[in-house]
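Take a look at this one chain, the form predicted on its own, written out in structure tokens.
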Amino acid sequence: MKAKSGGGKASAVAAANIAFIKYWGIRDERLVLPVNPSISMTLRSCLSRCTAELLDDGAETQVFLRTESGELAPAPDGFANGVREQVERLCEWAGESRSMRIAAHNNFPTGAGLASSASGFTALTVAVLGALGREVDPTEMSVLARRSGSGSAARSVFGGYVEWPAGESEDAGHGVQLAPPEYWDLCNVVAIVDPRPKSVSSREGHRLAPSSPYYQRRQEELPGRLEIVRRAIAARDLELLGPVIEKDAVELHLVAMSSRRPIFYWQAGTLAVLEAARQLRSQGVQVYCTIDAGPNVHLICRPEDEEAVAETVERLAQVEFVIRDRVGGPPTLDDRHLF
């Protein structure tokens, strides 16, 4: 997409995505740089909206969330620093000094391990430059969006299967699109065992990664890891697809578990949803698992398997709730606004 709104107000929706295979560990934390690419499903469902207007200058930038009965809070000083400091960095990159009022709701459990940052800070990216009246394409897009310093927000600047980054350097640091969401049409069964936030951010993962001594034998194996997902999607191949995705995942948690100091995202609920998506494949239902930083299952199905999967975990005892999501497209500029 291209963000261009102008008139000093914008309002931006951006989807979350899942990582088929993730990044785990950053080799430039300034530039917000992956040690190993990524690849990933951008979602339909799972959005964050954010509202950015101009404000007169000399104005500190201010920073509210949409509470669930519609009224706007002050956010907390932690997350509105974040916003304050990639609203700065966009204004500079656009040759302006100047500060906004900036409001943000996100319809799904946030920090949670369901990528809020990234369709977060991606609608914040694309918000932003909407009421500065700014007209990006989505690779530069995504490299201004990565700078927010949620590498994964690279990849949801675009709809369908993205690989991010590019390339080495920043200006290649961008995401890329494998193929567009009509390709092809896959369900994400979304099996909330806690909603609430983790205690024990990505960004801290992130750092903790190469102490583990399991961390290089995974980077070892991620180049082919890669090539068949890529394969797979462009084959449009459940059954390639799967058994890498989900030993990839298992990895990355096996590698935040044995990092110094150890992380354990999973919960007893996590193993229960794994059981249920093996039952289900010994069934012939084809369904996999992926989990991102978090103790959240995600399960990768086809649209004709989704009612009977969604069914099976909506009636174990640990899951609180179930989204049911699917592919979906870029981020758009609407004026649905927040205030």
The other form holds:
2 protein chains.
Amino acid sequence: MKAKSGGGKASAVAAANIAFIKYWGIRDERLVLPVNPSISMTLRSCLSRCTAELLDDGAETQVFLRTESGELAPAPDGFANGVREQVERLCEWAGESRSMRIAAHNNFPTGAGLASSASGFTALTVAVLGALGREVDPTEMSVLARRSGSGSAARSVFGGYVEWPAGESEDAGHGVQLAPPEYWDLCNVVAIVDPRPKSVSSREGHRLAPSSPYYQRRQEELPGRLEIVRRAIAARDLELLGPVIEKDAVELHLVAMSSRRPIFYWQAGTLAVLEAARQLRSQGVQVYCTIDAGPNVHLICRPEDEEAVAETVERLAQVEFVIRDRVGGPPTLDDRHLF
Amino acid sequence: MKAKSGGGKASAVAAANIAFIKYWGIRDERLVLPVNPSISMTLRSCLSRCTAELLDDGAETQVFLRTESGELAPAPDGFANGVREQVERLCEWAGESRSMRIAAHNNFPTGAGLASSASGFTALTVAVLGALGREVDPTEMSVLARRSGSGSAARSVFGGYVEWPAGESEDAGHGVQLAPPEYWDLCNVVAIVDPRPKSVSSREGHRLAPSSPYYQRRQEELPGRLEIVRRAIAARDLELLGPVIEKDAVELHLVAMSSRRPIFYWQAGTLAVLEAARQLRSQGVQVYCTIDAGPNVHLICRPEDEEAVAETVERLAQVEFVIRDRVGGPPTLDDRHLF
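Given the form predicted on its own above, what does the protein look like in the form predicted together with another copy of the chain?
And the full complex, kicking off with our chain again.
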């Protein structure tokens, strides 16, 4: 990846990803190294865009979000601080002492368990390095994106199906592509039961995870599940993939609901969608659910079943709307700047 | 307990109970011995009534339910068979070879996770022994009621607060009263989110329980939790009792949702009531939830908070109605026969 012409300013687009086996629990919070490996599918339509521009020396890094009206507004402090730290980290890595103007935008609900931080920090990392004129291979980009604090950004740097091993060291903590997007055309119908930001952050969830009496047991289950998911992706076998990802997602939430203090990400609509998926399966439709740290449900299915799945969950009273997404590619740089 | 005058026919009333620490998993299905001890509160208003009358020799035992219109109708086969087996068991125990006419009625939803089998089989056992003119002390009654197949009937034989140890032998499997009802006036506001019979029986749930990867871990937690509940009852300390019973109820369902196959008793309304209880607590109301094998939520609170709790959950769209119940006494015999 390389900055487009017009050095000093770059825009990047990166997609969210949906984890089939999720990480829940962090081994090293500073280095952002997870307790367990995770495997995800990078999406096509849930996108974050970021524009980064170098500022003159002496200025402070400024962070903006594009609002619904299309204007830029100063970002809330928490988000702005995370962005500033990542900009500083990347400049330091590049050996430059610079500040930047940053603008960001998501085309999907933010902070609602849809991996908006993965896509957002990947887009930021790609845009900043673009503005600095640095060429970086995806492996190094993955390490740098991960350091933002959003571990799953390590996966959004790649398209298709991606594993993020529980790297033992700083440099080993990067994603690895298991298969490109064109290898297996899977759909992700996202049932949005609540688009608002979740009340407990994933970061807090990772911290609390080991306090659940059931945490260790899930960890013991994971190596076998990861192996099944790898095999299922290699064989493009949804009937092999589906049950294990649905099981693991439910159990991640069981760990959350039994951590001290308990975290209830599930809402009424979450259960309604899980039940709808069981009903669809009883009618022969291959559809399996997974749920990130939030109330919304991702229904993984084949393209020929996408409409039936989407229409079924759209009819549920507790579903606000549905996003029809698919497997997608890696982040890209372009010239469609946000300012 | 003894049959009233008019030997050969007796009517009994018994109450459901709500377990603070539940049993989930059965050690001996034939003897109905649980894997772990349980502790419950016998209720006052969720009642089963049963009338038993000896028939002339040679007749078959007949089983009726009183319908909503007040008529008696033949009971469905599954229920009738369970009743017939218990009648035979009790007659055999009494050394008599008799058949009976049985009629039963619950004043609350049946098979919906409200321990209707505990109250129903306790009432049946008391009525049948009454019709047989047998005096039985509560300890022996508890053993006999348990053998019906509804283990928690072992607890409904006693009023107040009752422990059912994981008896090592047939005769050790009886309830023990920890405190009488007047010792501690606790309320149980039952939020009915679905009054229909649950789709997976408790019996099936007990069978599947050990297949959950988290089953064993919950078992390890139980001795400590049971001890806290005993201490909390002795000290009438709701702040000590509440967190542990809510935690254990949620985790029982976590085991159910992760057993192979998974059982989802929770419905949308279940989560809504759990959330409402957390909100009430954040406002200083001492209220704690427990959930039997079903979607409905029992909110345990003090009498001075009963109205606030009931009104709050009644307002929830997913709550069909509320039962205001309290701690109650043991089963009784009377002459209000169902036929």
